[in-house]
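Just one chain follows, in the form predicted alone, and it is written as structure tokens.
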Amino acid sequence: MSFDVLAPHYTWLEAVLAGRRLQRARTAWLEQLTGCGEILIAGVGHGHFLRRCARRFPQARFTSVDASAAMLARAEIHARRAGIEPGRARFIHATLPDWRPERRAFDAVVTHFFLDCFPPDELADVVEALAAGAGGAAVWLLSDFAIPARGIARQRARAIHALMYGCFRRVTKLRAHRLTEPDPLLAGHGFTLLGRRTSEWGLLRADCWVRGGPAGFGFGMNPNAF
């Protein structure tokens, strides 16, 4: 699986096909990273979230991991152009779950439009690896595509998913055939869902999870919230 072929085109493709929708999903829970000093971003892509987060939290340090060398190179170039000091951001070319973060080294884990790339058996290993790197009270921000539970919204989302997975499997050799729900895996590693926001008829979701946090603490499950 490699996104190298998409690397030169990813930013403009996202802009044309989704506008600002994906970035709004990525940043829906940005403020919940307040106070996080070490942030791990898995599947950093072109670094859109990295740059926004680095500007918002100038004292934070970032570790960005991506299996695509071409994507990672562009993320690093964009980060340097944005003025992010080399000492604040390191970039690791590695494939999960083969790469393992240092145990409990991070205050936050970020997986934006990343977990949906893995089939069920691989996803379990990926979540396990990332969870091992998360501290005892770590925040986990997640945004991704989703399938609503019922109605026209569900049928619409299933059709879009089928088209997306078909295209990505052909272009990038993506191994996943469909979306695998990550919630049970996150819960199994001690994370609690504090809030979920959705958009586009439930097609997009943005979650905030906290390890050991109280369920539903103040954030709510607001539809169409970004």
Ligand SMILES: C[S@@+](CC[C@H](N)C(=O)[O-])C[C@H]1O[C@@H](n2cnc3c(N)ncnc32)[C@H](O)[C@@H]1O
The other form holds:
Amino acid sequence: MSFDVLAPHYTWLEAVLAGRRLQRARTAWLEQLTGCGEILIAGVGHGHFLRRCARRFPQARFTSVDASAAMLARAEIHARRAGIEPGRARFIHATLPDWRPERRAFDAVVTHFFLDCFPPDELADVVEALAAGAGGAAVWLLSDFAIPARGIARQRARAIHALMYGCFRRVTKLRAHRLTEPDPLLAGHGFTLLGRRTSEWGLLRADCWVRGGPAGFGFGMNPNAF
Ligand SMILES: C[S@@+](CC[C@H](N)C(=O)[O-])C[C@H]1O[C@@H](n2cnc3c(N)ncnc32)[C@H](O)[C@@H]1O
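Would you mind giving the form predicted together with the named molecule, to go alongside the form predicted alone above?
Let's see the whole complex now, leading with the same chain.
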């Protein structure tokens, strides 16, 4: 699997195919990172979220990991151009779950459009590796493509997923054939879903999970909220 071949085209493809929708999903729960000092971004891609987050929280420090050298290089170049000081952002070329973060070192874990890259067995290992790096009260922000429970929205999403996975499998040699729900895995590592926002008839989902948080949806479920 490698996103290298996609790297030169990733930003313009997103702009053409999705406009600002994915960035709205990435930043839906940005304010929940208030007070987080060390933030781990897995599968940073071109760093769209990294730059927005670094601007919003000038004291925070970032560790960005990506298996694609070409993606990571772009994230770093864009970050430097955006004025993010090298001391605040480190970039690690590594593949999860082989790469393991320092234990409990992070106040927040961010996985945007990342967990949907993995088949079930690998996803469990990736979540386990990332959860090990998360501190006792860590926040986990994630956004992904999703499949609504029922109705025409479900049929629509299934068709779009089939198309996307077909393309990504061909271009990047992705192993996953379909989306695997990460919720039970996150819950299994002590994270509680505080809030979920969806848009595009449930095709896009943005979650805020907290380790050791209160039971139930503290911020509620907000369909079409971004
Ligand atoms: C669909 S892109 C999403 C990029 C970015 N997070 C975003 O929101 O646009 C997935 C990214 O995860 C990286 N990736 C995929 N599998 C990985 C793995 N096992 N370890 C680390 N990075 C991986 C890819 O190289 C790619 O940059």
